[in-house]
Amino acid sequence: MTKPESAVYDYDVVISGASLAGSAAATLLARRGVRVALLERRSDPAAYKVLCTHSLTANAYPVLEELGLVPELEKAGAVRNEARWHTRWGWIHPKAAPAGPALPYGYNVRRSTLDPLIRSRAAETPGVDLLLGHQVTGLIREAGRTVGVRASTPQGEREIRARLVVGADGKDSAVAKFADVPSQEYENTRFGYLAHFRDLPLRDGIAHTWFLEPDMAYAFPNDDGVTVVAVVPDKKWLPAFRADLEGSFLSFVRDLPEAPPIDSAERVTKIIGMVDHPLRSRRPTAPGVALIGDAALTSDPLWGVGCGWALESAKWLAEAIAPAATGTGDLDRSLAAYARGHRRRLTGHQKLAIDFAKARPFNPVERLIFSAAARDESLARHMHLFASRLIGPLRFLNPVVMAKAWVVNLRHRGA
């Protein structure tokens, strides 16, 4: 049941965490009539994270739109994500048919670009108070249901009442430590390490990602004439490409088909990168507490599809429990509508990405699918509205598709 309206609090919901997913949901739950109390433990309003694929793809845009950030983005420079993939079969590039609308697109923008720009939209929004320097180290606990955090600040320990408590502190949530939610952890096989360079020429100055069956590598080019360089390797080759990190790297990428020149860009970062990134899915709710962004679920890395679900999240979120975040509907069927839709959105495509995180060769369906869209224009628009998760596994695996992409296939060896 959720808590009695007698109760007393501090703001209608406290957010734990003023990165993508917190500072769009404070935004969004305060357009809604919602006070949020938005914490964030860093005290710099410009901070941003680092390790990133900063990509935010297609189904970000309609969220991007809503908090007015598409206008912003396009003067910082971000670049409209359009991209082409190697496969053995060639490369795919997907393009709008000559008759028909533009292909959906996200951006590709630097989180030291982004970050301190959607936390600004939150700090301006009227009813969300952005706390700086508040680190979550505890919950406060009511009759088996969450009613507040209590905080470390500059200024002491501080208990923040609310009637929800919203955990948008990444894939190690404190918040869902705290409020004991269970997690499954699914392995990734393999590794990853980014650079940042200036000036990187990329063919049509697009997006690159390669597809090498198991390893992975990327170019996606961004603000300010910077392009983000990620090769994500099977794990077997840790130890060898360790012992030499920098002459690992650098020969990783000029061995890949139509090699970006990656010897003659300005490399304006280190070489930075995760060993161990686990997948991981929570339940997103528990009494008085909701969990978005990678806290309610973290994918592999290499589809770039975090942000863009940290967005997503955001909004499902605020548009399941503002009423009731007022007081004015039940708390707890709204959670439990949050947590539905979470799950029938996101679920398959995770399922999809923990299979492939096992840095195998693509399986059967893969290489139908794979391999026709490097030959057909409307197949790969197909796999590129997959990618941009602007549809579901079952949609891009349908029968239609399927039978499609065998004659594609099928044409292709007759001739």
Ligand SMILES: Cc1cc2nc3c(=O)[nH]c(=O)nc-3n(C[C@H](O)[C@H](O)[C@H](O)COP(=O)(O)OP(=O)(O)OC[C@H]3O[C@@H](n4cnc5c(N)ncnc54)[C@H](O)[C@@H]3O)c2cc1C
The other form holds:
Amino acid sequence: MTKPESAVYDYDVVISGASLAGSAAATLLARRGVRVALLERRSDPAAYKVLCTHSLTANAYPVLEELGLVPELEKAGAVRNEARWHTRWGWIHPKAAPAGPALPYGYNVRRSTLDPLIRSRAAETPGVDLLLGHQVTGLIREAGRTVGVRASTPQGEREIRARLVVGADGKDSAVAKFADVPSQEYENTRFGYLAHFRDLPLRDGIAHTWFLEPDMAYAFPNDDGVTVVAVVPDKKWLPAFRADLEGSFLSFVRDLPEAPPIDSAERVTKIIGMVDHPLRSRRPTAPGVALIGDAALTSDPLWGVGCGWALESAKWLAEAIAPAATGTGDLDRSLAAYARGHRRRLTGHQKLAIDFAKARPFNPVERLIFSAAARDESLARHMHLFASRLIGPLRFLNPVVMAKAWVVNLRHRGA
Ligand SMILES: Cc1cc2nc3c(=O)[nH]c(=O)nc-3n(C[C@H](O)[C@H](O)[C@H](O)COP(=O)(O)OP(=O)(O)OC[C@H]3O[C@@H](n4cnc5c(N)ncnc54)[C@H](O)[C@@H]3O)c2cc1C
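Having seen the form predicted on its own, can you show the form predicted in complex with the named molecule?
Now the complete complex, all chains and molecules, led by this one.
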């Protein structure tokens, strides 16, 4: 007698990686009745991603709300992320229109605060088994389909079988590699270093981004009075920068227009960075496999979009596959719907990021829209919606907006 299908599997879904994407997906799937094993190679429940400037764009807000994390984030001191951006035409500072609705916002919140919070939300959700110290080391494949994972665990090697394996294991995704998912890689010709500071006042107490064409810099206020400062120069400066890392970092910040007073601030973390961070796009599904977060698409950190998309892609996946993951629908069709939605929503954004990662000055379209946004409040708000990833490139650069930008600049010249 053959076993019923559900008895063949230990879980409906196995997720590799319990960071933002994995923990969000586990919670949202389990709430829809899916039995989830959430595997994390690190054994500390409070582990967090160190290399991040942790500014969560406003597209993340609905997912944080659905996860029930907004009150806890506010209580933990997460900072609503209003920002001003320096350009050669002056500052762009998106503000709500008089008598208009408040601008959508996300949060600046350190990963040491966010990651344990979202992971414990997953762990306390009925239907999720959080398995710490479990590193996925291979996939179980049958008839060309993935039906589970092999993992090294504190108790030794283990196999876990499931209808679906989800790779939420970051930019170097082990699941993507073991499933032979095709990946495209694009050069990033900037490098970046960051550190956390206390007692670093910022004008209006809000986040600052400097577009220095091609270099970039950031200062984001976060929970507990900590400000993360990051510099992202053209790679041609790397050898000289590294020769005196601390001196180069501080002098880069000192030279910024309206520089924050870095010399009187207290540095509370090491200066850490990445010298090579290519962008990556992978096909988000394979038979029996789905990828979410950085595993599916790694963008340029300079746009601060990865956390928001990690959370959003977890939600898109849960919505697309939950019934089928429990065995009551067509899993392959659900996976195809997830893949289509992922591509439709993110491919355009990624194309712009790939082009901007060439460490070039603004192109003519960027010059038009950034200069006009520095001069016109409604265009500044429009830019905020794009930077928050609440609208895509087609709406951002639609002909009406471009015509308006052109008129704004013409009037400015006339004045
Ligand atoms: C310098 C820098 C600055 C950034 N700043 C921002 C920012 O300001 N805003 C923003 O939105 N994004 C930012 N990002 C991007 C952001 O950090 C990522 O997009 C985000 O962390 C992706 O989340 P994730 O859950 O997909 O993957 P990750 O956070 O990378 O998590 C992957 C998880 O998988 C686990 N794992 C890996 N392999 C295995 C395995 N084999 N088995 C089990 N577990 C495994 C890891 O331990 C980890 O917990 C930045 C990135 C960099 C590099």
